[in-house]
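Quick heads-up: it's one chain on its own, the form predicted alone, in structure tokens.
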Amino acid sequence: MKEKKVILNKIKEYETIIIHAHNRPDGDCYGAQFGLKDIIKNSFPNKKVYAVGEESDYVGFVGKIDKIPESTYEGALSIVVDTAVEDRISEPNYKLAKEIIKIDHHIPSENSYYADYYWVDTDKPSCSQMIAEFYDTFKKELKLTYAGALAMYVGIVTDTGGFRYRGVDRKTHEMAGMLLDFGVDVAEVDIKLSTKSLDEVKVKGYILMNFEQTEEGFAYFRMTKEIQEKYNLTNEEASATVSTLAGIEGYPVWALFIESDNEVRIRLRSNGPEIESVAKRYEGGGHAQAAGAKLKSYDELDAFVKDINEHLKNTKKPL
């Protein structure tokens, strides 16, 4: 409650508020950004409120990113949502603001302390739920519209895997239900999120026919640049295929290794064992069962697989 009250007071204090998030934005990133923007803009109509950063095709229906000049930051408040570490903030100009607030649900690491004020709750399954709770706490003096409710609902649904992941509790469903009261259509959201291009469907078949696995229970796929080009996949579309390997019996941990020009990004997932500690060894982090990391090249892949295998051997039971 204390952190939320500080944030509300800071929002009231500033006339210009710029909301940031991480690079390669996902549904929760957009949900928290545009949900918070809607709350502030409708509660305080005279304030200038912007959501900046990278654009997303996958959840672009939630809102449009603002383009602002550097001068906008003078005397402004930057709020960074859903971003664990500083080097993942997509717009570096956030530093130019007078003060910075961080709202996040990821496990902190040594690069997580970049703001003046913090509200971090690692028990929440999504940052969008945190923003929804922020509104719910102060709803007597805040306003929310359909657009903001849609954004936060999309954020909650995508970051919880449709309410399937650990961390989902009664409060999660209560916040989702509150957002539905603003007219959010569950079926319409599902259609928008589940519609795939023919190439996306084909690459999922290719992944299932060509993924690799280890005796210890690790399944993974190398998403090379050649495969991305063959199936006309953007980085965002390639990343979204990580769920293809979910739920295979005997393989509680799975990963997608996505090659780009100067690195290999890892999307690491688990339906039991904690895996965030391994991700941290490779410039990553996130959650106990969902984390990201990176390799300099595929030359480091064998070492990563070995580390995961050793970790699985030492894991006595799922968390």
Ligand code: AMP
Second form
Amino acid sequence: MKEKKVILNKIKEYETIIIHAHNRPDGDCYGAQFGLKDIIKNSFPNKKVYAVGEESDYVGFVGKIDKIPESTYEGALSIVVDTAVEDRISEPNYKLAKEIIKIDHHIPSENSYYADYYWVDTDKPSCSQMIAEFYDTFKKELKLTYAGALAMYVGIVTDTGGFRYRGVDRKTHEMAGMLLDFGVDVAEVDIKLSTKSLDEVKVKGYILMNFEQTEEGFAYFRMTKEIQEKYNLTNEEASATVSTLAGIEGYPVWALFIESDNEVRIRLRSNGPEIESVAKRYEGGGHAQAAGAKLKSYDELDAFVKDINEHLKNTKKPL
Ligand code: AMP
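Same protein, the form predicted in complex with the named molecule this time rather than the form predicted alone?
Below: every chain and molecule of the assembly, starting with the one above.
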């Protein structure tokens, strides 16, 4: 409550507010950004509010990213949502603002303390839920419209895997219900989120026929540049295929190793053991059961697989 009140007062104090999020934005990132933008814009029509950063095709239907010059940051407030660490903030200009607020639900690490004010709650399954709760707490003095409700609903649905992941509780459903009251159509959202191109479907088949496994219970796939080209996948589409390896009996941990020009990005998932501690050793982090990390190249893949295997051997009881 205290943090939310501080944030509301800061929003009231500033004329210009710029909302940032993380690189390679996902549904939750957009949901929190465009949800908050909608709340501020409609509650305080005289303020200037921008949502900046990278664009997402997948969830582009919830809002359009603003392009602003550096000068906009003069005397402004930056609010960074859904972004655990400083180097993942998608627009480095956030630093030019007079003050910075961080609103997030990731586990903090050394590079997480980049703001002046913090509202971090790792028990929340999405940052969009936090923004919905922010609105709900002060709804007597705030306004929300359909556009913001749609954004936050999409954020909640995508980051909880459709209300299936741990962390989802009564409050999650209450907030989703509140957003539906603004006219969000659940079937329309589902169609937008679940429609795939033919190439995306075909590459899933390829992954299922060609993924690698270890005796310890790790299933993984090398998403090489060659495969991405063969199936005409954008980086976002290639990344989305991580769920293809979810839920295979005997393989509680799975990952996608996505090759780009200068690194291999790891999307690591688990439906049992905690895996964030391993991600942290490879310039990564995130949540106990969904984390990201990096390798310089596939040359480091064997070492990573060995570390995951060791971790699996030492993790006696699943969470
Ligand atoms: P991803 O596989 O990219 O969806 O990441 C899973 C979770 O881990 C997300 O909540 C990310 O924000 C977080 N994450 C991904 N990469 C990193 C990283 N390099 N450092 C810290 N957190 C990360």
